[in-house]
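Quick heads-up: it's one chain on its own, the form predicted alone, in structure tokens.
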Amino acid sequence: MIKTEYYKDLTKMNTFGMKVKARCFMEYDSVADLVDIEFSELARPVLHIGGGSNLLFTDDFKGTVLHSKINFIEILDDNLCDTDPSPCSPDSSCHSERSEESFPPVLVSVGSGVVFDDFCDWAAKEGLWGVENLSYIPGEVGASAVQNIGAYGVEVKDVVHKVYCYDTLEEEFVSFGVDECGYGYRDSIFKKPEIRGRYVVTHVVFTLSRNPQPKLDYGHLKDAVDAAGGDLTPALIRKVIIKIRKEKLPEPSVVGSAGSFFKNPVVPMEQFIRIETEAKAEFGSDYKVPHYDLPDGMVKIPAAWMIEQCGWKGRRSGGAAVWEKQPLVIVNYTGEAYPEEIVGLERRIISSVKEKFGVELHPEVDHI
């Protein structure tokens, strides 16, 4: 079924909680109603949103905006033994004889619709390795794909296998396999402005595994984990996830923001270098700068660290604020913050940053 609505209000279907409206709202259950969609016929612009978590409108969208509620979680491909091709189940007589680290992955399709934090709780729950990391990320899985999501170490990439979408100037079905969808930090072939809203995503399919494979060498993890004692599955890690998030960063529901709303810059060693003298002089000798060291000898330096060293962290302006437990937030405060506020302390923000630091800060949140 297709629910149309006109002049349809998008506060609740922004986590910015921005008071806009749509010209024109369309909403589908099925492939099949995306395909009777007339994608010549709609008003323009289109925009396609998942949950709106990572979207800051700036004003009314004066053409038509997508949403999908494709929404299945099938597994395509589980554990399938050497010497027969049929699946069979981790319990099975074949699986005892077997030692765990020789379980083959698992393909696991996802509809687009399907809540991105429903399908890491999913995968937790049938022991699957992968997306524990991603937990409690707002949006949706066909969102995820688009925006290439990521959290303590892990980015959606990492797990993807094909991504299905439905190519509205061809109308015909097409796929990408991982390597093929551009994918960088929180970002994909499906943001470039020349193919954007091209490609509607309505199925993924991930790559996930029933071998033990915890990645916690991000910033505390290891130790949040070790201290929540108890066997070490997807589900664990998830828990002390999901806690760690609570903590920091506000409720949707409660305190409107778009999550993360910068990324964090990545820079040459040279200029780190640069940037650490500078605080070891300002703080003392042992003071160590958070970073992240990447595989090609660039640096990531945490934006919610230089938002806070240039005195951000729980500001207000007008209605909008720096988030008080995590400055790499920003948050409609009030609940009835303007845009115009927001990107007014965005681009204060941007500004100091690149002042005391050289680096200027990129938003990571779209701006419609």
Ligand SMILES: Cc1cc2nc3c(=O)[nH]c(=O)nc-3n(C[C@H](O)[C@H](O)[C@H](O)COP(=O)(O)OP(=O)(O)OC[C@H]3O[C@@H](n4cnc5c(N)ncnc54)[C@H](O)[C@@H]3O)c2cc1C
The other form holds:
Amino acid sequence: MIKTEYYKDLTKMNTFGMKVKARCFMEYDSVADLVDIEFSELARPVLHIGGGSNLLFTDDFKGTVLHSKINFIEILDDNLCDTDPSPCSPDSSCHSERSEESFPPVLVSVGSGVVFDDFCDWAAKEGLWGVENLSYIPGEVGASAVQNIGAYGVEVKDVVHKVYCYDTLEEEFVSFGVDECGYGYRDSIFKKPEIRGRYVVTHVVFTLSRNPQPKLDYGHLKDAVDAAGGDLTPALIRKVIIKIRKEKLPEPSVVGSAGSFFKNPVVPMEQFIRIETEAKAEFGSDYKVPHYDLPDGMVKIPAAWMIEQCGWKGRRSGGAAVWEKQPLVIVNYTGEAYPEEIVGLERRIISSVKEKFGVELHPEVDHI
Ligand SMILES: Cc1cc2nc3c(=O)[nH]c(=O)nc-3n(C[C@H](O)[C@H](O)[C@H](O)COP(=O)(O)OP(=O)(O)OC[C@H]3O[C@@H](n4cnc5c(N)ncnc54)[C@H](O)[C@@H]3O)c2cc1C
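Given the form predicted alone above, I would also like to look at the protein as it appears in the form predicted in complex with the named molecule.
Entire complex below, previous chain first.
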């Protein structure tokens, strides 16, 4: 079924809570419905949204907004036991006789409209490893493959097997193996200006595993998991990560935001040394500027540190504010913020970081 609505209120369809309308909104339930849409006749521009958690609508949308409700999670290729070639469950008695590393990968096909965290929850309950570190990231499965979402040392590209799409230009189905997706930091070919919007993701096949493979190297995650106690399972890691995220980040249903607003800037080593020298002059010779050395000799500095150094942490500007627990996040503090207030705060942050550090911040959030 295709549901079409005109002048649709999008307030609840973007996690920033911007009160905007779409001239035309179309929601489809299946691949067959998607094919029935006459793309060449849609009011332009056309924007496919997921949960609207990486978007900042700056005005009413004058074209067509599409949304997928393709909702399924299906195991394609589960373990085949040595003795019995039919799929078996993780608690089958035969598994106890196998070495921990012996289970083959489990391919799982997931519809683009599935809430990504519902998929993480399902995987944890199935005892499948791979997406537990990505728990509680807002948004849907289709967008996860576009955005290459990441958290706690894992990116979705680590578990994507294939991305299945409908090519709206050639009107045919295509698939991209993980190596063809051009994945980078929160980036993929689907975001490149020349093909942006051309491919609608219909479903994604992920490679998960029944072999324990905890990834706990990021920050203090291992300490938090150890402190939680209990068997090391995807469900335990998921529980710990959800707790940490709830303590640090605004809950989209309570305070509007799009998560990290800015990308972390990458600067040449000489510029980093200059920034650190100035910080040492201010805070003492032992002070260290947080950073990550990149293989090409460049240095990545957390934008959150720069924003905090410029005194923005927790500051309000009209209905917008910088989140007090994570200065990388701009929030719709009052719930009534206008897009101009968010954009105004964004501009002031960019210009003060530029003035203090000589570094230009760029938004991670898509301005629509
Ligand atoms: C509180 C909070 C915390 C966050 N934390 C993280 C985090 O830890 N890590 C992280 O990576 N991100 C994080 N984000 C950002 C956001 O959750 C991700 O970018 C997410 O993937 C966006 O998913 P969405 O479904 O909301 O997509 P949308 O924001 O609706 O769209 C994102 C992009 O995907 C495209 N798109 C959506 N669906 C499809 C489809 N079916 N086919 C083709 N294109 C499509 C859109 O056109 C757009 O370009 C956070 C956001 C919030 C609000």
